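The chain below stands alone and is given in structure tokens; this is the form predicted on its own.
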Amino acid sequence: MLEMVGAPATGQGGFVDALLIGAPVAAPALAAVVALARRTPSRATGWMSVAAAFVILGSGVFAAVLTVDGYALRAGSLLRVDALSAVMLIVIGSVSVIATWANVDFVGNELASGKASSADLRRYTTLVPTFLAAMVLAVLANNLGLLWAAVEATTIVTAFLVGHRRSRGSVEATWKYVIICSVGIALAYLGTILVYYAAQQTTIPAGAALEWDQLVAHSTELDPGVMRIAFALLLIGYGAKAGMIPLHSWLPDAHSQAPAPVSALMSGVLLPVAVYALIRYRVIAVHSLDPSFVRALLLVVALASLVLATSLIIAQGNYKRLLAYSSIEHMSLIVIGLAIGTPLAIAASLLHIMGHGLGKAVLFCSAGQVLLLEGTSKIAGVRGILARRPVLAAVFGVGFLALLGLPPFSLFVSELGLARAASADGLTWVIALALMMVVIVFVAITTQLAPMILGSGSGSSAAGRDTGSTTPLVVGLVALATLGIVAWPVDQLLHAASLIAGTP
């Protein structure tokens, strides 16, 4: 499935072009705007997000089909798509799929308890879909100083949907990852400033100094001394954003406060766009630097926070922290594959960014509904949830299979060739010890769940019928479980995309 074969992409333009890029755009801008328009919030409201992540991944799925063969769709100078963008755009409309349809019932349930005020839920409502178009901007950016107001604009905007709760937890959780995010995104600043002025001193025209596209044709023109502390302010800056180390400590706090639909968003989407960004700068920094420094430095972060978040999953007690700390490893095994930085890796590591945001978008909305259910995020106060909600059980723990990395889930697919990758080029011992992690992790994280899901139970609810909505969870581990069988859906994508952002 991974097997890699080149092709160079090229440039077109037209209406079909602005169409693709700007409909993916508009759809959740649209929903946005009727959202704030609406006085009263409304499951109806909801429902239009689903629309427009329906429209987003639709897109996604067009923009594939025209960008597989290594044609890039072109917006003016501003946007562009080629099939990495492709990929991500396919992950965002995916992954918000899931979300925003558990996102109704969410919204259903405050309206219906009066959890939240319809202020409160204005505002909600206006703000999620507004993530999405902040997050398909950012995919689509071919100016890196637009991919870089992007993604800080979601620090932003998820600020106030990680504090929708307004309670002492939530609001501290806001502050730690309002003040450590930005602080990473100061740096990225920086290093995007640095890039710039690298390119200055280049042939390239002052106008396109941070277009992606003249960044990488003239990257071997690029000051080395510059990029190399440029790549390191992008990696520490954009890396906050993905949850790595050294500035990964507002994640499970944020995870554990924000509801279960936004922690699915921002695992599932957020953290591999940070991710993307990375990779479109690793792609000039291998050319314009010594890519063994290059490899090292993604090595260091990634292998350092894999540990870290192994540890920490080993001691952890609350499942939706422990969920928190799984992205965290995750993140570290696609970083592992932009460190690698072949074909091959490059496209095991977005196959594993794609069953990554599958499997959390179900289990953070399955964990919601447990929070719902069970009124505590405990592991130890959850105990046999699939003697009395079976078939919310039945996703709970076949979601954390597929995350663990079992077949039939495209996760062992990517795991598989991360290590084939690795092996490869001659760094057994990286992928030895990340599957020693990943082994650790598995026996922690079934030792703890287990009780949860299959002992006796114990717990604050009766038995009785499951609440909320199953259908788009089970579509989600349906999606896993074809991408780890079946080829034909993203192969070639996968494969076009590899070669854009790999190297031999």
Second form
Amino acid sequence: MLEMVGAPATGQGGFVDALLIGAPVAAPALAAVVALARRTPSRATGWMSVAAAFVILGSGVFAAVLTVDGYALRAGSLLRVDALSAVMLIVIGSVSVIATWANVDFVGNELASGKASSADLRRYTTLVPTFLAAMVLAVLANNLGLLWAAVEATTIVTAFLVGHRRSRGSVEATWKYVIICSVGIALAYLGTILVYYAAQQTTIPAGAALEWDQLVAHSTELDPGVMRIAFALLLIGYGAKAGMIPLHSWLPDAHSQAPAPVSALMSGVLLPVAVYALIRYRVIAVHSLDPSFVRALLLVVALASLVLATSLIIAQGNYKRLLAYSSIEHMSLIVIGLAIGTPLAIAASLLHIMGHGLGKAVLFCSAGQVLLLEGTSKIAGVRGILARRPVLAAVFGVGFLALLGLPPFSLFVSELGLARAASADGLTWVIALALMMVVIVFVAITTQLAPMILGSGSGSSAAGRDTGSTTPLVVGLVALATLGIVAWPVDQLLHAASLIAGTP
Amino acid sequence: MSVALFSQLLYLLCGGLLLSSVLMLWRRQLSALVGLLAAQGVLLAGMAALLGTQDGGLELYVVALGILVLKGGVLPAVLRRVLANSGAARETQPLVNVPASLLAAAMLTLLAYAVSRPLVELDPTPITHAAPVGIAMVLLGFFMLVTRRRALSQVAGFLLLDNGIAATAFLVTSGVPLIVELAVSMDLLLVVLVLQVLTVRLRTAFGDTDIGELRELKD
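Okay, that one was the form predicted on its own. Can I see the form predicted in complex with the partner chain too?
So here's everything in the complex, that chain up top.
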């Protein structure tokens, strides 16, 4: 039933395996079907997604317990769960619990305000859990073709979520998003085909040439010439979904136009899953290629994206776009961790993915409430929220402090881990440059944000409006602080995952 | 089928694919683009069927039929509907003019042959020797996508790129496993349907399908 990582596929998984692998896909799929079947959506439809998110989180925790010793659960040859997948399941689960919880109020507000038709809302409440199912499938996939198809499916599913508003801005954002991401992901498909081609020329059994565990086991036999082209294509392709240069330009538009819970899911789940695909491919690439080529490619892309994000954050006048560029900044830091590639660096990157996901979910959802309260997403238009909505302002402010890497939140720990990993591997200049950017972002964001939260108030007429519950956001912040203070819930799991994905 | 006849037919199909790709850069009539895409769909289906005669299995014939229906029939039909609704018949002002596009096409094809050398060297058979054609189509599609401004031309560029990937897949690996092929085709169909809905929304929101008009969002 259970087997060691890297060992060839021998048997089919048992009942527990099938349940743990099936439940996190089936639960959101079921929620989607129910939402589709209901003619008029209600808050109850929203709660179905929350329940599905809890199932994903629960399966992630169970999977973590089972895989922490280096075992892998499987269902056939298509699906497989190891510690790395378990980490990603927990990320998807925890981010989506916060985002779908906040989403219940979003749907309620839309219903009450009559801004969206019930057909639009029905589509919206169907697509949110469908998106979750596709993301879960991506991290469960052992077959790299299936991984690709699941990531591509999210482009289609989220298109109408980004374009939910149908304003000029959101139609424009959706068009750019679909075109750029489809092209990017098409290049990733070409990369996948080239990996398949290289695998066919090795001793991997004919039917298993796209299976990740087989590819890792036979990675030294893969042709370096073909793999070099393949890895570059995969980096551009999945990099486009992760918001990396050169196909990054869709991200600030889409994130700033999408409804807040969708932005939270895209930033906290979609981008990390694209990075996760790169984590899987990097393991194959470093063994089949000159590792310094892989590292150089990842570093160039990550550092260029980091500099771009920083320069656009400095003069940003729109807080939703600011959050979007901050996502590019954090994905760049995570990809720098991949470039370093040691188990320590991978563990730090994974912790950073967790912390960033929770932080961004809280921030995008609270930004959505600020938008509802103030009616503008311009930083200059929002002054002194603390005086009018103290809890919301506190959540928004503390969320930013967490995202900027202040202790006790876990992003502080993961950034420290990245710095340690880089200097241990002789990449001090990289981390010096990265930390410089982090400091610049820190200064830029705090100076922009202070008057938003603390300044003397404006537009006090909206003070009484109900913008939704802050409970899920507070829960998110508590989780984020817990991760930072006591490492015990995840450190063993991160260690196990880093042994799978890291190379000394 | 003799080896000589097989290779001749294969190279003929590849020549047709490359020619139709270059023609797409040449023609500015949007309906011509749709026709060329449909022709490419038929050529790709022919390629799958031809490879099927060597393979001996049934799988490639099924794939060939699927491609014929999807890329030769369904997708062009969707694009024709978009065309009928959009009211725009011609590419207005491509960012690069036609002679320069054709010159670029020649350069990109040469580039494709240069970069795909490792692919041919890994397993030099008569089939993989044609692989640069697929890569050239990918590059031409990408070029078309970034230099055209009509929504439909951009979609056509994307589909050309995708055809290039499909051709490469056939030439280097005789196609991907059936389950992956199914997922990919499904995704492609849905993307095009999403883009169809979006062109309608673009027209409603902006009164036109010229992507150059999209300047609401910037820093």
